[in-house]
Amino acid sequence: MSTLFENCRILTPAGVITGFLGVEGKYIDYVGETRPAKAYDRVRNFTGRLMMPAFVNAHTHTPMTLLRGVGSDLSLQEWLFGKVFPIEDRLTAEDINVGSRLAALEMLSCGTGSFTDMYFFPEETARVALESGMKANLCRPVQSFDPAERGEDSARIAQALDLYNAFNGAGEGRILVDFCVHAEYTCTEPVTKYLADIVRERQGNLHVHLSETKKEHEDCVKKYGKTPARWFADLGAFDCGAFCAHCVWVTEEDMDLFLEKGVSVVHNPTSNMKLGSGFAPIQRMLDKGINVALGTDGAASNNNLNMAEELHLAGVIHNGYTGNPTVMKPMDLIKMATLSGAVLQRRYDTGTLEAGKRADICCVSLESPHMQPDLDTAALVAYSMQASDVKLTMVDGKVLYENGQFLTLDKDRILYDVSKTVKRLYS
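Output structure of the single chain, in the form predicted on its own:
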């Protein structure tokens, strides 16, 4: 099936044009201001619509939709250890499936086509991603609190390898399996090094939390005489490439290390502000040439999975914090929310609207009052767009969400299952 979208605004790498976008199977086969000569199976008039790359949520914990609102107004340590971990201890594989399905509804309706997830029972999230039609990079986080534990004896590493063997490349490549150390403060050196060796052998991708809070960063320096970034690097964890979430308290030397090792950073502005973690030096990273993507973090610390909101905040908070309104530019912000996330996921055939790229597309209405007048379309996306403006989300040429309708998921059934799960968890 081929489709031509006509009379639409199109956000291309070179800027915004008005014209035509053609999709053949899983790929974009035409982008231009003049009508293509090819005959398409169907033609859709998208006047008043903007076609842009689907969002990539580069760091989240999707099943935590079930913990939305838990432990608000607490520090990270109090929130994690006092509120989140006790509930997580009660979560079952079925709960993870329910929470992931709820997250898929939310993300698709917000224009997200791909996400990077870190949570337990990740095989359930993989099944949800396959069912929904979304793309996902998944991992089983490894933790170790026993100094005597050896990597070869780690049940979590065994589970991570089982996930890799079972799901990496599933769904014709829509599912990619990464590896993960939850954080420096939740894992020992021997287990981290053992996993780093596995990642290097498989040329894998490593996902970690890093320097999210001042306490985490300073405690690592006191314990090891080095920053979390240097701790991971010295254990070989960055030798094959990696990506680090948060990076709020990183040093200049840490950022140079990221650039040297090809490490990507995921910025989580809402979560960092909500938990009082601080302001990551994002512009310094961009100036150095570090690949910086955007993520929502989990719904328990955000409290939503709305990438349009994340895009907006990533711009305004850094302008305000630095006192410089030119620090973050609309096209740079959009790139962080799309192409940079795709690069982090090692999906090099998507993230932009160009012929030959995967048809991973978000369609946004420009007809709402807050989207008028359209004098600078990129600025509208960065500063005016709301999730409700998303009218269509397409992945690999397949429409998964359109005009409030979910085409691969049963919304009513999911909400019913969520209500049952929440009642059991919190009664």
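Structure of the form predicted together with another copy of the chain, given the form predicted on its own:
All you get below is the one chain by itself.
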């Protein structure tokens, strides 16, 4: 099956053009201003629409949709210990499946084709990703609070390996299994080191939370005499593929370490603002050449999974914080939300619209009043676009969402399951 989209605007790495985009099977086979010679099975007139790479949500906790809006007025401690942890404690594998399905609906309707998740019962999220047609990098977060526990004895590491063996590469590569140390403050040195060795042996990808709050960062310096980034590096955790979420309080040396070790960073602006964590030095990291992707974090601290909103927030808060209105530029922001996420996920065949790349595409209407006039298309995407402008989300050449319709998921059934689940959880 091949499809030619004609008369659309197309966001290419070199800029926005008006023309033609061809899809053959799972791949883009043509992008250009002139009509291709090839005859496609289907031709679709996409006048007034922008084709751009599907968003990559590079750090989230999808099942936390079930905690959306819980305790929004509370302090971090009251929120976590009084609300979040007691509910999380009651979540079953089935609940995780329901929460992940709700998240998949939301992400697809917002133009997200791929996500990197960190939560428990990740095999359920893997099943949902397989069902939905989305791409997902999943992991079983490892924690260890017992200084005597050896990596060999960690049930969490055993589960992480089970997940890896069961799902890595599933769905023709749509599922990739990463490894994960939840954070420096929730794991011991021996267990972290043991896991780092496993990741290195498998040439895997390690997902961690890092320097999200000032307290976490400073406590680590007090406890170990080094920053969380240096702590991970010294345990060999950055000698495999690795990426760090948040990175609000990282030092100049931490950033140099990321660059040296090829560690990617995920910026989570809404969560960092809403939880009062602070402003990550994103422009500094971009200037150094660090790969910075964008993520929503979980819906409990955001409170949605909307990459268009995340892009917008990343685009304005750093200007406000530094007093410099030119800190973030539209094309850099779009790259963070797309290609940089693909690189972090180690999916090097996607993230841009070019012939030969995977057809992971988000189509955005330019016809709503708030998207007119179109004087600078990249600026429209960065500052004016709403998630509702997404009219089509395609992954590996397959349309998963179009004009409010979900082609792989049963929205009504999922919303029904959510209501049932929530009644039980909060009763």
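The shown structure was predicted, so the numbers you read here are calculated from the model rather than taken from an experiment. Between two forms, the rigid core is the largest collection of C-alphas that superpose within 1.5 Å. Residue numbers count along the first chain shown, from 1. Only residues modelled in both forms are compared.
Shifted segments between the two forms, defined as at least 3 consecutive common residues whose CA atoms all move 2 Å or more after rigid-core fitting, occur once only, at 73-83.
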